[in-house]
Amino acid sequence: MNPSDLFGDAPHPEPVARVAELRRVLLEHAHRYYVLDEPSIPDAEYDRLMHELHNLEQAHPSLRSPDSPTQRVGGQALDAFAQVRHAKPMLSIRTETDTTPQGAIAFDARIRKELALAPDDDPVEYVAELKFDGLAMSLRYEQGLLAQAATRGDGEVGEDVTSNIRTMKSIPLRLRSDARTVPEVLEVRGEVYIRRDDFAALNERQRARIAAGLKNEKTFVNPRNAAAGAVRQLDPGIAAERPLRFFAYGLGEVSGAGTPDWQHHFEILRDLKDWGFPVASQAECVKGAEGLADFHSRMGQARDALPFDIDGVVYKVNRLDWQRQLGFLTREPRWAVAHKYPAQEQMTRVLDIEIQVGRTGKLTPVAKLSPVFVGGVTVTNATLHNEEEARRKDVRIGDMVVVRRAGDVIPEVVSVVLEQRSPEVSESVPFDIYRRLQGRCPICQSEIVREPGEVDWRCDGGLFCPAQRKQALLHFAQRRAMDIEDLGDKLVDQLVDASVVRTLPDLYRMGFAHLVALDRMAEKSANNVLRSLEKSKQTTLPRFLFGLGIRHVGEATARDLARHFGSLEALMAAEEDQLLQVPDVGPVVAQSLRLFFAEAHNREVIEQLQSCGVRWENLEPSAGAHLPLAGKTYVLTGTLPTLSREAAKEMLEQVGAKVAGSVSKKTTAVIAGAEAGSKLDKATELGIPVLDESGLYALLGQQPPSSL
């Protein structure tokens, strides 16, 4: 029987109560998850309400609504987009390409002399935002539901991206108004964007539909790029695929009743989030021209921790009655200005490539460039990231490229400006560092190998490799392998060329006078780095492991691995199908280690350092075996009386827990001490149990100090 027939042409009463009851739900716990960013629910949970209400409508089309969270994808794919003239000009905002604070003192001059104020009168205030790097998008809503998405267009006819905007979950389809009352017209302004992260996996995927032979797939060279297409995108269901987000920034048209009487700009920020628009946390209120070059300032300091990219901040002046006396230079308001960062983007062109050799003999292609002023320094290098990259990029020594530098992040050829390529580079054959290395490492003339579905070409030198022997021995002496303080990266370049050290048992080997020989050593920095060394002959296993520098091996694996086999010889002698028993180890990581300890110079590695006085206390292992704290997760925060951070991380790890860095739902207890801050507020706000040093004693069943 068809659900239909049960309840005649007119809905029953509980089918009605249940849909309305489902789009509350599911409407408040998108908005918790994308606008908020604290999801309250999982997301399985999520899709079966949505599934429900999704059978529920098909059975009832008379309850389904344009707003209903089950008509955010839908929709012929169109032939064009119409044009749409907007109610109020998108108006650009002018830049300040001073980059230093005197471009927020410039701004605020001229916003005093405007307003004829006196020097000793009170200091502005302005509303200091950031400048996305995305694409302006104005959302017009009647009567509280979304009517009409425009581009900005020229500012003053835009495209109508209705039908894509709509699959986006982080832009309401009705205006939330249980806080406030909505206007009759309302319309948005804002930022089209797509997350860094997001736009690392959408690249991932693209690259795994081209590696699957599907035509017309292509990565996309940034997130502004990647974002303005998915906009663009005839097929609302190509767009819906495409992790689009949005930031609300400013209004258009806003009329009729319900219109709010706003004194300043700040306040229709604070709206726009009650609506339930997402608005940017870091945007705050500040006066004068310090409060402007002070957020510059902190913003950029902050620039490159931020899930998406800004290329700036804006400055709006807050009070709306002096922008409105303030007024507009031709399509600029005089009350705003966008005061940008130094460019993460520049054009130079490709001098060479020459190929380096990394810590596990990786290969990897390196641009030389002609030097270019780029994220606020000059490069001259930039990565090409492996073979296969250069070639998909077709990156040809000639070639003018666009370069890219975030912050601490290593350089990177984002792409080629084939519009200027020159006959004789497109003459040239596309990148093969096997070709133009001839079968060898650049470094120490080893055999060059690239293993069976890999991208990456290797040297396999290992420790003869005076590249990968540098690079070693750092790895070996950091601060979470063996702790080695002393031995930094210009050292260890002596130690090498002057073949002092050539394996990692030759670090224990060598003595005072070798170490003074060396250029610039005093006998203080000597002794120095001999008790440095003689201090970190005492170690645990998984730092022992991690240091090893096995392929594929990191910390997290070394601790597992030292856990479930308790001794470095059991692990030796463990069988690729032994290795796989251990959590989060797969056959890749199995093969890495048997081909590792298969190798007689490792393993005499292995036993010239224990020759040379390096030990370990074994473990229990935990194979077959239940590890007490197994599945729990627990949060740090504060100083402890006795233990430091990373003890205290090392004994719950021992029994099985997880150490994480913030507060969740999924948090089993916090460990406060002294001075703890945030993460104490949220596990108070959460109902999470809070334990101080003595009850982390207590929960792993051990005696305090005394001293407690």
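Here the rigid core means the biggest group of C-alpha atoms that line up within 1.5 Å when the two forms are laid on top of each other. Just so it is clear, the structure is predicted and the values come from calculations on it, not from any experiment. Numbering follows the first chain given and starts at 1. Compared with the form predicted together with ligand IVH:
- Residue 246 is not among the residues whose C-alpha shifts by 2 Å or more between these two forms once the rigid core is aligned; its shift stays under 2 Å.
- Residue 305: CA moves less than 2 Å between these two forms after rigid-core fitting.
- Once you line up the core between these two forms, the Cα of residue 512 ends up 2 Å or more from where it was.
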Contents of the next structure:
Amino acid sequence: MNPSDLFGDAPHPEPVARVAELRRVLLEHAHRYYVLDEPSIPDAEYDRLMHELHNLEQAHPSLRSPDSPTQRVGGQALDAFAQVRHAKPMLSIRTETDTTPQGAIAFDARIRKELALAPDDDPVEYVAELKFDGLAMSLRYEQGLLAQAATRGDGEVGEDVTSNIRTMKSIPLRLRSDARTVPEVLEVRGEVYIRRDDFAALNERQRARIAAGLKNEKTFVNPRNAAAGAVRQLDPGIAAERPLRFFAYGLGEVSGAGTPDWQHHFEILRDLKDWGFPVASQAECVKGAEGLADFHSRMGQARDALPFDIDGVVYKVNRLDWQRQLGFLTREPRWAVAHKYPAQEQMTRVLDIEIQVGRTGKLTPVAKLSPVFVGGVTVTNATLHNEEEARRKDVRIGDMVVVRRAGDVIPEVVSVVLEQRSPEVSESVPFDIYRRLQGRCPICQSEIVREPGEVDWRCDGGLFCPAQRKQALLHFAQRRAMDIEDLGDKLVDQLVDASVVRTLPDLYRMGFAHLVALDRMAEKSANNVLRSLEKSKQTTLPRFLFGLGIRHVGEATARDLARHFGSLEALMAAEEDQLLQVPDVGPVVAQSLRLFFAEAHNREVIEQLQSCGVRWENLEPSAGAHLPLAGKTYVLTGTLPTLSREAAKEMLEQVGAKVAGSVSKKTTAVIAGAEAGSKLDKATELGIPVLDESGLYALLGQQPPSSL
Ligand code: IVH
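If the one shown is the form predicted alone, what is the structure of the form predicted together with ligand IVH?
After this comes the whole thing, all chains and molecules, with the earlier chain placed first.
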């Protein structure tokens, strides 16, 4: 059977059979999702099937049934946890699936109509929030103490997960009451989630456990799923190991003495923050449809850079009397709506599996996909990481797969939709790099090798391999290395394929004639390339060193090495024990440096680059004199008036400081610009000094540019 017959868009000739089929499929997926925490299709696909069922039931009322999946909101309580009846139901929220500004305009128009506002009445004030992609949680505080934590379940009855939630550091066990009194009963509603970086680390750890032969371990398909799994762990010890976090966004029951007389939703958020709950700093009061659409678009742009997943934004009428007036429609409040962004997971078919050769010869299996719009872009390739991952997921050519693109991470194949695998695909063999390539690099035919204990296969051809050569050139030319602006991947492909450039020095040896002879190269572009090459010749030792592409020598290590030795000559002459004295240089890096410089070919490349005119200034070998901020750690947040974050980071690192991504007790100071968010809050909370841009200049002993 062709799977698209079951899942495709074509109207089914037989609604009775289709409705039955959809119910069966949806119930199965709901069970996997809510009970097993192992979804096999993306949410977007689930929603689409649910939508189709809903439409069929609307069109054919005789087919409606109380046990249809359309009649249930949310999940089903598990037997393993005690059931909790929510004092106030946990509502769901109407979803605006039109991801254009029209979604905001339509909501505002509905609200104005329901409130019978005239066109010349003031714009309605809304609170615009992020829609976190985690799981809803209700936290009940009695006399200021956490009494119970419950999942949403079906909205009326959830599960008592108090012992797991108690392990979460971001949830107060006692409300902070120094600022104000606390109500006798306070139910806080919010979202439990896992940050993207924590999720990546968690999966990394899971992979190591699987590799170590631990049974019953698995990787997680996405942060939300990992969070859901952790919250419903029967062993709180395991739940405690999972990096769960919480954002508060609303209330359930609030009663008894100390209940504030709130007039606006925004005041509730403020008080939640005062009582010690994390409230996302992005929440804003905005006016009218315009304010909503603007928020939707700004957050859409910020989405990739957020440390956690969101699947949209939520708009709420700010005035609570209006909220009461607007009321509810079954389980959904009329005063709120979720306005979506394009989904970050979609289903598509694997057309082929290619094996790409990286800069160091690493062979990476890449799935070639039927084009699919996911996470805001059209994706045609998704990484399978390595052979082990590809085998564990058992991805085969012809499979339907779930593809995920979240944040600015490269798209990856998350899982195979096994129930849609065709018999022919089932008969094919599991993925095997060596077999596929018959032991040879697909680019240069050198042998492929895998060292004992390594997961990656590599091409043994080194710089003889054009693929590695291309990657090495691109690495050298990148912004953080030699910064050769006009040398992009297309041009590098052309130059290597036409044998104009074989080695790094060849870049500086080619002339105008070589360039204009290339396909589609105008004189003006050729001149631009030559100009950016010329410009790149004046560089710094750390950039040059990083650009050489020595295995295990990243940007930070290159900087440390340059600082420690001061000159390339000193570094090249260093013995292993001298190398080991550099911060963060261990035996693996030291060995890799020794091997690199021992190779006559590499030394020749360096000499030739110098004779082509590549220059850098040597540094004073570090005795600490030029590193007044060595040992200090700074965190940058918000937008500085004139400096980019990169520039500020570089300035700090040049004088020995470390720049970290998050605030902790070890942070020396936070440099904050406009719209600084939670990092600034955290600094204030921990009593860590906060500087602005002029403070940064002062710290560096420099004059700010005159415009400041
Ligand atoms: S308010 C008023 N605000 O979205 C209705 N919900 O169907 C109560 N969610 O699973 C929800 N971010 O956990 C609200 N800023 C936010 C939210 C949010 C995520 C989730 C919620 C629930 C679903 C609502």
